[in-house]
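Below sits a lone chain in C-alpha cells, taken as the form predicted on its own.
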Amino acid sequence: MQNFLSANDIDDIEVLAKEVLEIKKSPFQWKHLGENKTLVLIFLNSSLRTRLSTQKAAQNLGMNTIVLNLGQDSWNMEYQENAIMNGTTAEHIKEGAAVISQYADMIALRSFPSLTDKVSDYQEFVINQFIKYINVPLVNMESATVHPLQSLTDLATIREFSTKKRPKVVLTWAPHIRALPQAVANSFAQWMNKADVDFFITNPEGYDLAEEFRGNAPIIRDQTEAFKGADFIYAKNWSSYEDYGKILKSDFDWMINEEKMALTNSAKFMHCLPVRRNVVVSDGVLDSPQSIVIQQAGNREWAAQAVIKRILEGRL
C-alpha cells in the first residue's frame, strides 16, 4: 500500500514536479485510472483550496468522491487507547477509520496539529492512528507538520516560472495575529532542501524550524538581506516552534511589502493562501504582476491529480 505523507515518500522530487506540469496540459487523459474508484476526503479543519482541488484532480482522473467534514457531518472521533470514552467522543478511530476504508478506494486527510503539545503533534499522532486502522492508501492534504501537496504546487510553480535552472528562493517569516501551525514552512523547506535550488529563510530569533525540516539551509536573521537577489520569496508565518505554539512578537516590520521586493531580482511572491492583506504582504505586493499567489493556488489541482495518479498506477 502506497502512502503520500511528506517529501520522503518521492524518489525524485524534480520528476514529479515536470510530472505536474505535464498533466496541466492536458488533464483529462487518464479518466480510465479511476472509474469505479472512489476517493473519501476527511477534514478535521477548515480549506478551500485543498478541498476543491483535491476532489477536481480526484475527478479529473474519474473517481468518486466523498466529502467528510468529521465531527460536523459525523460523530467525533476518539484517538486515544484504551479511552473510557464517557465524553464528546462517540465513536473510536479503530471502527471509525476502519469503516471508512470499507467505502473508499483511497483516502485523504486533512488535519492540524494542538499547538501545545510538541511531541504528540512532531510525532504526527493523528495521521498515524488514522493509517494504522485504514487498508486504503492515503494522501496527506496536509498534517500536524507537513502540507506536502501545497510544497509539491510551490516546486512545480517555481519551475513553471523560473528563468533559471537554479534560482535563489527565500522563505521568509512574516507577522500574523492568530498563532499558526509550522506545517507549511517545514514542507517547503524539506522540499526546498531536496530541489535545485538556491535555499535561504529568514526568520526572526525565537522562530527556528524544527532543524529535521530546515537542514542545511542557512538562516538569515536580516530579512532585508536575504532578499537581495532572490527570485522567488515566499512568505508565511508560523509559530515559535522552539517555545511551542507560541507568538513570542507580533514584529510588522517583518510584513513584505514593494520596498523589500524592489532588494531582489524581480523575484515572484508566492503565500500559499489564504493571506491577510497588509499584515503579511501589503497590497501593492499582493496586487503586483509580481505576485503569482492565484496561478500558484491554481497549480494545486495539477499537483493532487499527479499524486492519485501515480497511487493509482501503483508507482508513487
Second form
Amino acid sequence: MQNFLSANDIDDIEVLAKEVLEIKKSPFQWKHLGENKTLVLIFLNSSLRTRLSTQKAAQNLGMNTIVLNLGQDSWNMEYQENAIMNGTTAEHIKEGAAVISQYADMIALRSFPSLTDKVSDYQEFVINQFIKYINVPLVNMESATVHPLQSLTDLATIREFSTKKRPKVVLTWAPHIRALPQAVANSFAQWMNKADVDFFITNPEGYDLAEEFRGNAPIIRDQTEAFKGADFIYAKNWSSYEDYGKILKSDFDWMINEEKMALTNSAKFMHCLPVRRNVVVSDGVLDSPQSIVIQQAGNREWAAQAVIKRILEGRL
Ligand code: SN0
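Moving from the form predicted on its own to the form predicted together with N-(3-carboxypropanoyl)-L-norvaline:
Now the full complex is given, and it begins with the chain already shown.
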C-alpha cells in the first residue's frame, strides 16, 4: 500500500519538492486523475491549514472529499485490541476503519500524541491501528511524531525563497504556555537532514529531540550564536522528549524578535502556524517582509497535491 507517513516513504525529497513548485505553476491539468475517487479526511484534533489545503488539493485533482471529525461527529473509537468496551468508546477501530475504507479510495488522518505515553506515541500506535484495518492508502496529516505534509511544504518553500544552492537553515525552539507535540520539529529535522542544506538546531537543555529525528544535526545551546549568518529561521515550540510531554521551564528569553533576526543573513522567518504572537515571535518579526509564513501556508496546497497525485498515479 502506498502510504505517505514520513520522509522515509520518499526516494528523493528534493525531486518531490520540485514537483510541488511545478504543480503550483499550473495546478489544474490533472482533473481526471481523481475522477469518481473519494478522499476521506479524518481529524482527531483541530486543524485549519491542513483541513483546507488537503481538501483543496484533492479537489484540484478531481476527487470528492469528505471530512470527519472523529469522536465529535461520530462514535468514540476504541483502539486497544481485546478491549472490553463497557466505557466511553462505542466503536472499535476494527469495524470503524474497515467501514470508512468501504467509502474511501484514500484516507488522510490527523492524530496528535497523548504526550503522556512516550512508548505508544513513538510507536505511532493510533495511525498504525488505522493502517492495520483499512485497505486504501493513508496520508499522514500529523501523527504523534511527524507532520510530513508540513515538512514537504517547508522544503519547497525554502527552495522557492532561497537565493543559494545550500542555505543555512536553523530550527529554533521557542517559548509557549502549553505542552505541544514534537511532531513538527521532529519532521522538519528529518527532512532537513535529508535535504541539501546546512542544518542546525538550537534549543534549551532538556528539549533535545529524539535521536531518530535530529540525526547528526549540530545542537547549538546559544540561540544568538545559532542565528548568525542564517538564511532561514524556522521557529517552533515543542515539549520535552526526555522528560516526556513536560514544559521544563517557560523560558520567554527564547522568543524570536527583531534583535535576534538582525544577527542573521536577512533570514526569512518560517513557522507552520498557528503561532502565538509575542510569545513565540514578536509582532515586529511576524509583520516584517522577512516573514514568509503566509506564503509557506499557501504552499501547503501544492505539497498535498503533489503527494495525492503521486498516490493516484501509483508512484509514491
Ligand atoms: C500543533 C503542534 O503540533 O504544535 C499543530 C501545528 C500544526 N499546534 C498546536 O497545537 C498549537 C496550539 C496552541 O495552543 O497554540
